[in-house]
Amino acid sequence: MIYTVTCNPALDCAVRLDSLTPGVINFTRDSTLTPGGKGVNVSRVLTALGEPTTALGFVAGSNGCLLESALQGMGLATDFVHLERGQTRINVKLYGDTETQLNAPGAPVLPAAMDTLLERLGGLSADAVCLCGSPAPGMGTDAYARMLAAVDCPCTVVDTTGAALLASLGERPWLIKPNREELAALAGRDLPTLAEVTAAAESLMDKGAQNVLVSLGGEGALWCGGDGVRLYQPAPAGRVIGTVGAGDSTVAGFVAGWLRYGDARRALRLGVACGSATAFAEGLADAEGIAAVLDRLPEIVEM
């Protein structure tokens, strides 16, 4: 079983329109409301891959009940902690001339709710645990370190940013998954080449990460293994429809591939196939889209 934790999930309202003009009424072509958040997205793509998964985290109010019931309707198991105050956030994704995202802050997590989540994490019998997204209000930058300390699982994945990511490294997560921009922010400099991306990833390994997977958007992904292996998987060509959830899909594919094969090359290929398939789709990738992309991936490059 693969467990995901989404600290600050959302209902994602995707709005598609031909163009967006500020200050006037704009008419949309269509809109959808779907459960979102990084760990939720990972669980949804894992389900498309046929992997058993359970989504954990925090939900609040009627929005949270709607999110949880929607996931259950998709065939996902859930075990969210229900917060006593606030509402699960609604994030707006605008697709017009450009892609624009409006993300809300989310409901506050009080200490008792955090203790409940830590207790549930401590009782898991898991093949992998993926801790994803920004901490919710009230959680603090040490939240990921505390969750890692509570989990008894050799395959722990952290996909967060900034201070929360740095604070988690002392617990030696098995894998962290920054994207290029997040890695550059931590390094304090631009990373225009694969060599510079590799060096920045290795600096996080020096701080405690056992392995690093860097998503590179339309360029694919880079794997830096604790065994010294460095692999670059280029992405295939295709028409990008939306990038929301592509990095999360990469996490899902990589973790599924690793658990199936125990091989970084095959896991990396499945990860990039899932991320690319999501970028080429309206919404998250499905099994058919992933298989189609996997068949036409470029060869892996050993760095």
Ligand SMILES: Nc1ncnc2c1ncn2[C@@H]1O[C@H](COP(=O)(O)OP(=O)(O)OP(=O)(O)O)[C@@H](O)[C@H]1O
Contents of the next structure:
Amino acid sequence: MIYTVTCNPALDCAVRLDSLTPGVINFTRDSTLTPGGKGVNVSRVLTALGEPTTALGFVAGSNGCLLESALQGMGLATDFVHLERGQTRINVKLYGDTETQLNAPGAPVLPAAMDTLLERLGGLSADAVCLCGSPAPGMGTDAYARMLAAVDCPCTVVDTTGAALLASLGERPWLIKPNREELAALAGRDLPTLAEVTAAAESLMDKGAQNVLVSLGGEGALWCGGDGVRLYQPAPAGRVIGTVGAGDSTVAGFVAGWLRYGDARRALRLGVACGSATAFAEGLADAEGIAAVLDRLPEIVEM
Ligand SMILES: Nc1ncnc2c1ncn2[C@@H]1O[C@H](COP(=O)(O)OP(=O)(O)OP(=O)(O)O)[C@@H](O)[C@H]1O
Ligand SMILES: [Mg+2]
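Switching from the form predicted alone: structure of the form predicted together with the ligand?
All chains and molecules follow, beginning with the one already shown.
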């Protein structure tokens, strides 16, 4: 079982309209409400890959119940800690002649709720545990370090940014998955070449990450293994529809591939296939989309 943790999930409300005029009543064409959040995305793509997964994290109020039942309707298990106060946030995306996004802060997580999650994590018998996205308000930057310390599983993944990522490294996560911009922010410099990306990834390995997978958007992804292996998988060309959740799809594909084959090369191929299949899809990748991209993936380059 692959567990994912999303500290601050959301109901994503997408509204389509011809054009948006502030200050008047706008009539919309349609709207949808979809469960969102990085760990939630990872679990959804794992489900498309046929991997058993359970989504953990925090939800609140009736919105939280709706989020859970929507995920269960998609065929994945959930075991969220229910916060006593607040509501799981609703993020609104308005698609008119321009795109407008309204993101809410989310319900604060109090220490007792964090203790409940840590206890739940401590009791897991997991093949992999993926900690994804930003900590929720009130959690502190050591949230992922504390979760890693609680988990007893060799395959732990952290996909977050900045201080929360740095603070997690002392607990030796098995894998971190920064994108190029996140890695550059930590390095304090631009990383225009693969050699520079590799050097920046290696400095995070010096700080404790066992392996680093850097996603490079339309350029694919780079694997830096603790055993010294360096692999670059270019992404295939294709018509990009939306890259939201592409990196989360990469995490899902890589972890599923690693557990299936125990081989970084095949895991990297499945990771990039899932990321690109999401970029080429409306929403997250499905099984057919992933299989089609896997069929036409460029060769891996050994660095
Ligand atoms: N333009 C593109 N063409 C083909 N594949 C893409 C493109 N953009 C992204 N991808 C695929 O998605 C993967 C992840 O992309 P990216 O590096 O943008 O992740 P990210 O920034 O972490 O995304 P997010 O956090 O929004 O999920 C890439 O490794 C690649 O396989
Ligand atoms: Mg990302």
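The term rigid core refers to the maximal set of C-alpha atoms that superpose within 1.5 Å between the two forms. Residue numbers count along the first chain shown, from 1. Worth saying up front: this structure is predicted, and the values here are computed from it rather than measured.
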item	value
After fitting the core, residue 193 CA displacement of 2 Å or more between these two forms	no
C-alpha of residue 101 off by 2 Å or more between these two forms on rigid core	yes
Residue 110 C-alpha moves between these two forms by 2 Å or more, core aligned	no
Residue 15: CA movement between these two forms [superposed on rigid core, Å]	3.8
